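First, one chain by itself: the form predicted alone, in structure tokens.
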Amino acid sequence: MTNTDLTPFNLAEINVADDSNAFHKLQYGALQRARALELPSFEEEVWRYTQINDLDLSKYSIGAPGGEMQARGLTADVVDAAAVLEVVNGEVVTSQINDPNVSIFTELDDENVASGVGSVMTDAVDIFAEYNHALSTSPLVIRIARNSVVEKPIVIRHATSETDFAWFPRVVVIAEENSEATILEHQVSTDVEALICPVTEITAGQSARLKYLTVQELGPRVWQLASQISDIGRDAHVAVSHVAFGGGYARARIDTRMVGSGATGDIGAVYFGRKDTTLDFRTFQKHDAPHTNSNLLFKGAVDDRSRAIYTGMIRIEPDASDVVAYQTNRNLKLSDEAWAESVPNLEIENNDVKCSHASAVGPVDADQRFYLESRGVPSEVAEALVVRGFFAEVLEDFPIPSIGIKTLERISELLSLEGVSL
């Protein structure tokens, strides 16, 4: 395939040369793995609840035929950074670095990209991450240098505006021993119709600092499943945050492995559904060590006929003893129409523990409402201030200040009335 020529999505009819590139070579196995495998089904658990069985991947093409940068949306004014890595339509149109402690690696045939891909998502964990490792055009490679404190973001945006087109964003973050830094991703299309499957492979060596914060703008006809997995190490913290606005079905699977003694793992996101998307979390917190320690914390509201749906999963093994593990998911419904599912479960293996989850699904606390009206303040503006209140609790602890304020005025857009400022 080049830049320009586009192959319709028909895994027999695509070819990945099994040649001396060590990166080709693992697409080429990847590529015989997704041919054996079957799309999911909304009867498996993992994917229960969802709209799986109405995606026809013959409708789309694949390749790399680049393009420009659209509109930025949240991360417009996220200018000052340590480094900018900008992918259109799967093609690398802008690899800047700013700091000397960051290490890009976006070569195909560089074994930084092949030695790092896969290198946390051992086993795909489904198939349109098999898709990815077979398919991906445009993989990049982040390393941040050990001792080193990158004080500045690293920004990573993907624009879609090829319709009928798929691609397979591939991020990979190397966070080395002692390490600190904080790296915005931002996922943003035109209206069309395309299919995106992002993975983002995260290691955090031994007490790294990492804060990882990925915005979902999709336009209403883009299918995405994205998977994002982190491995933590002895004594390293890594915080994951979402915002989720966009997509027709936007997926994101997000596991997070506390692998070493003394690792804590943060999970945050704040997401908004209107019109008819469909926002769906599957989380996964693994404890595989002693003395670790992992919260999240997902707030979510849904309007209109959209649909937001959460399954999460804290897993402790045997031998993850003085573990505090907590998972908490709350949603609002605005309108009747609207739908929402929740379901936290726990697996514990060892009895030294301290865990608890929590879900709740119903529409906007009726006291703190009147609260407000009581006080001279319209029904309508009552209930956007309870909703902005809402999230207030996640967007504090976001890792880039300026992108929990956009998140704030985005959601006051979506609940405003006309001629009614808030």
The other form holds:
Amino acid sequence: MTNTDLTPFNLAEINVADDSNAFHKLQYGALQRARALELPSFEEEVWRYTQINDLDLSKYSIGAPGGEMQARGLTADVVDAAAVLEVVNGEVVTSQINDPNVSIFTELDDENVASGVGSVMTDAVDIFAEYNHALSTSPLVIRIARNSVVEKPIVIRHATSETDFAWFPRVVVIAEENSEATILEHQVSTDVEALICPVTEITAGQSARLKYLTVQELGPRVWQLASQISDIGRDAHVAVSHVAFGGGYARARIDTRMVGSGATGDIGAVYFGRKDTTLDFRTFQKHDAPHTNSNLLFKGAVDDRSRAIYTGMIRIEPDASDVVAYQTNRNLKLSDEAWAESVPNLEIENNDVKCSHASAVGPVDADQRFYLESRGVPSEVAEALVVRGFFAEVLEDFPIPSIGIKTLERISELLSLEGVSL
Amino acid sequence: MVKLVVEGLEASVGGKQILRGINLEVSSGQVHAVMGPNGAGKSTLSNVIMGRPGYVATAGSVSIDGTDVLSLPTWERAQLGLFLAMQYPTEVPGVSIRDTLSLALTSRGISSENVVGRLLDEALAIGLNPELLDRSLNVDLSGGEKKRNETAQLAVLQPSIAILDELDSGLDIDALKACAERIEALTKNQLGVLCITHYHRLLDYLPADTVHILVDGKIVESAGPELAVELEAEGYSRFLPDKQDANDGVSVAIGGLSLLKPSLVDEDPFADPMA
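What would the structure be for the form predicted in complex with its partner chain, given that what you showed me was the form predicted alone?
Now the complete complex, all chains and molecules, led by this one.
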């Protein structure tokens, strides 16, 4: 693919060569499919409650202008890493490997890139994933070697600082058999107009243990339309965690598929909306195999005029017996104008399962606040402490402890607790 | 010398009137016990004084040294010197007792420098496992541990007036003795106590100067500690209104014979709907 003038974002005018290498052939096919698709409407269930109809693609240009890595936000302190990948405005600017068990492929003509991209998301989950397939300029394919333990985190930073720009981060992680690794992916931007459509594909081979943590700190005018999909193999354990703070409209569709017998998927999220942000999560826990577990816990708060949407589906296929699946979403509504919706769902085709779902949207618990106030803690501080505690419960057991602490510090700042010594 | 004055206090919960004119005075160093049958309004009295949401004072006043308490938010009542040891201490996930007490002290303008050490001393003094101090407030604590936790917080915060809402429930005799004696020691240091209880056993270790009998939202008799002993032996029957009186809301004929059968007492006609 050439990065010559591709403005405006109009698929009819985009050309992708289909003859240069295997990856380009993939892109060409995806582009043909994308051209046949229409933008979604909020009338579709999976886009319900969203402002997707306000998305104007013609505002954005496509390209990979690159640039310098600027603020590293919440992950700035994570310096001791097994590998560091930094992608700025669609261009890979840093690719540094410090652990021999980690391999990273970024060249478009590399066979690992062509075979990795689309290996889990064989069919794009929506038009934005198809765009990603067609237009990604900077796919990252990460392999964790068989039987290895990668102790330090692999850090991926995606930074956006160019305005009026659309781009399509793609990360493919292949955790080979009996490997262990932790990956931290960070989406950060300055206050620019941008459309970012990331796709993350995760494969965990037999008995692999993978933690994948995503931190989203995008500016208030950014549209994020992300999808993450994981295939968890036999006796493997994948924990995906999401921290989300920003964006104008920031969506993450998270598919977790327990495909091998004995697979376990943990899906967690901590999110805090303020000002006019909309945070939108769509989760799918799919049990294809017996003896599988999945456990989802999403906790969020909405302040100011922000909105949060959670819809979740647990699907248990007929052959999946001895399954345990949980889905919990709790939202705190911190202002009158904030809004949150939570819709859990179950589809169970097998009798030998243990499933539960729970969801809640409500204000801070009055009894908890009263308890703290009765000790002499002023009302506003008491409320902030209860909110902080609501998140602390999850963040104390976070996959990367230092990120859990940083996240809690950020939440304390948002709650004006920074002057309070805790 | 601090004085809590409750005058003509009426209160309702969920639109239902529970307190029908309470008069009480508790001064520094004194222990006042409030006893009464289930549903008499004992917990409502403690909650309305502290300002728990849902408990509405509809008439009368509560003051500390002349400062109106009822117009203040709960935290200012606490800073004025009130403390409520709760009947059912609320679990607050993710918030530690240490942080809570630090903030409670610093927002009073008192240094919280030594709060961890003081808390540890108090926990050891009343037999509260110090490991529990690292947990979230009241989360996964047994009933007895929660009550000891309340007592330890009381001792660290050193209020001028403490309201104990059935501190004794859920405590075994050793824990009861430890908590009551700790509070008794604080009364020597000018703590005033309003102690709500069903049973005399708490007062064995925290002797009351005055015992009040609360029935149907009113104090029907006040006397010295001997009244609690009498109650233990004879029950509340002589204080209970007959049916006619209860329906009219007329004050109770003290010392009259009760026409109520025990089964009617069990029905709990004045039950606190928030309890």
